[in-house]
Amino acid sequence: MKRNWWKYLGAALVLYAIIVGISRPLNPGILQIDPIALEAGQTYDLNIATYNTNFTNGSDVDAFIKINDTFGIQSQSVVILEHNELKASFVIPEKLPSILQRERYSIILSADGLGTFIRPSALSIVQKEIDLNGAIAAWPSNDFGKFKRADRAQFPFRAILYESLRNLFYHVPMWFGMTFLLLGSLVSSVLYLKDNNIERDMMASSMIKVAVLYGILGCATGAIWARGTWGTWWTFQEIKLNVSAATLLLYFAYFLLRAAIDDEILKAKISSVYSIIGFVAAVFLLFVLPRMVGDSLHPGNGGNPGFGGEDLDSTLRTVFYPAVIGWTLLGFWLAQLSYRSEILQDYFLEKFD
């Protein structure tokens, strides 16, 4: 029981990630704003369409235009139009606290029970004259004390992703798990070349089997995610997809190589060398090459920002990190089962052959 604690931990973490990842709702979000091009010194009624809000006529909602961490302005009034739509009236001062003619500014909504949610860089404001000192005096400071908190913890709303954000707990941990399993196979292969213990080669092969399974599941969940967000199951213009496919083909060749060699000792030696070279190639394909070429739709590549403070918030981290650990531990458990099945298969073949 004590020796198997990591197996139970892995299963518990995966179960936790599945249950919480599905059941926890998304934060409200801002879908659309009209108009989005404003002029300093004018009054505007902004029609704001929202997501997962369910406003009522008695809802207490505040609206803000955020210039930066210091300056912003609160709406004069907010009128609820529908359960997911409202109208906010703003009086824009004649001068902005900026030396730029055009900038993108954020719109913020804060509602009782729903908390505070933001649409970054949603609006542009044009000013005719620039007077930085006068503008600073004209704009009030943000009153962050007026921002309301949500009644319960919720996942962040992310434009384009919407509910598919939950795939973060499956798609990404699969690739993490695959990488750790391939690293484990590398260690087992190096140890085999050092002491010629055939069981180390069997363990390396078992870990690669599960790693390839994780890679296939990673591609499948990625295709589902791509269909919902990019509008296509697969695109050859996306470098991450291409290198993922190349990595899987690299390890498919590993199994073809093992199947082509009958001598167990020669198979183990060649497979171990291939496993070492394959891991180095996989690291280059998955983590180096995507950052060396063009833009990418994936976060963290080609100038596209990765999951950071604006994306992977505290509520996501409480599920994402356990999911990575859980799927990784589960992968090693499956590899151990595969290894034991090979041991039993060899035992019965020797006994009854």
The other form holds:
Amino acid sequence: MKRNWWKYLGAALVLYAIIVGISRPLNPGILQIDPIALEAGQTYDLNIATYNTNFTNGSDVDAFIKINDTFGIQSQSVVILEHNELKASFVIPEKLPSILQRERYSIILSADGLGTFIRPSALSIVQKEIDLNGAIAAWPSNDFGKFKRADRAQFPFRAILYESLRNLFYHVPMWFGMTFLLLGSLVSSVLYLKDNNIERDMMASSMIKVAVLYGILGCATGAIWARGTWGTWWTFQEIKLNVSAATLLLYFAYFLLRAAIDDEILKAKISSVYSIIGFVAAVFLLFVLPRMVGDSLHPGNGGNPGFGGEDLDSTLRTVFYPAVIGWTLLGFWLAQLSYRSEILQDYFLEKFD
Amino acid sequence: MKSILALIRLELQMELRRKYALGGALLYVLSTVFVIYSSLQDAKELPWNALFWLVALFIAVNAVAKSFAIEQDGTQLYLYQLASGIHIIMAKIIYNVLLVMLLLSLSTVAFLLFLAIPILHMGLFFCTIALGSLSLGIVLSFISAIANKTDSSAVFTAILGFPVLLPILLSLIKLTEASFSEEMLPVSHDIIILLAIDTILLGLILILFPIVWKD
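Form predicted in complex with the partner chain, following the form predicted alone:
Whole complex next, starting from this chain.
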């Protein structure tokens, strides 16, 4: 147990990531609003379709239109139609505190138990004349009290991604795991070249074996996600897919090289040297090139909603970090098992030859 | 330094005597240009970038692979045992870089003469060829040294070399694309990346080659 604690930890973390990653619900979200083009000075009954909500007749729901950080409009009344549909009536004042004639504003719903959720830039409101001071002077009450908080942990609701953001816990850790395994194999290869201990070369090749497995799984999970989000299993327009394929090609070539040389020591030397050169190329491919190109369809790049920096919600972090650690530990466990089986194979071949 | 120059002179003499690599490469240049010319007569907008780099890769890989294939000769082995590993690989790299640069320039001339390739920024194009031959020379020299230990070395030079060359190729392709376009695109980033990857790979190769060579 003392020597293998990390294996149990890895397995436990992966199990946690799988269970919580799939079962934790998403934040409620706003899907559709009808009508979305409004005029200042009119009264409207907005029909709002929501996602992942459980409204009943007695639900206490408030609706707001956010003009900017200081001003907002509260709905006059909210009528629940279905468990995921409601009708909110708004009276839009004549003049809006905005310097543009037509602008898009966000709509916010705040419900008991479900929390507060927003659809940014959902409504476009046109005002006939622009009078900033007059609007601010004539603005009705702006004091809405506190927004309601959700009473359960939930993942953020993001446009385009919706439920598929759960892929974050399975697809991204694959690449993290592959990188750590490749690092480990680099260290192993360098150590082999230093002291010529053939076991280090076996360890390096086992790690690369599992790294390639993780790469293939990463591409597979990515393909399943892409089918849902982008509509296609694969595309050659996306730089990250191209460089991942190229890296896998590189390490397939590594195994071809090992298969082509029979002498064990020569095989170890040549493949270690190639894996070191290949690692430099792989680092350039996976980390430098996507940042150089910049434009990418993946979440977080090129205008897509993403997870990095301020985008990565704390609720996502509580599952994402354990998932990365867990899958990495699991990968090293797999590599160790492969290494041990290779040593045993060699031992029995020598014994009974 | 003297031994490196001597080794380069040795390579040159071997080449002039047998003319394997140079003759073969010239043949490749002319035959590929001929194939392109005759098969794409009607096409108005040719993918010049793709065509040029396909031809360039083909020529470079074959030229460099041949330079290591002559190792089997007994006299060569004796001479090589006298020189240190670093000198040998430096000599081979310098020779191969110059060879590839010559071949790429020849293919550019062939493209210009026979196919009227529309290069708008000549200076940038030749700068790209110089950088490209530096990168291709360095990487392919080392990969052929490794691949030579297997049975089918030419196949393995291509298999092993292509993924390692990929990031280099992507930058080179961007640079040639910039030399075809009418506007002045920002290319300094790609040039720096190429120089950086060349430096790193050269350093690694100088450390790793003596290990390969000990056999």
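Just so we're on the same page, rigid core means the largest C-alpha set that superposes within 1.5 Å between forms. Positions refer to the first chain, counted from 1. Model, not experiment: these values are computed from the prediction.
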| property | result |
| --- | --- |
| Large Cα shift (2 Å or above) at I216 between the two forms, core-fitted | no |
| Large Cα move at V91 between the two forms, threshold 2 Å, rigid core | yes |
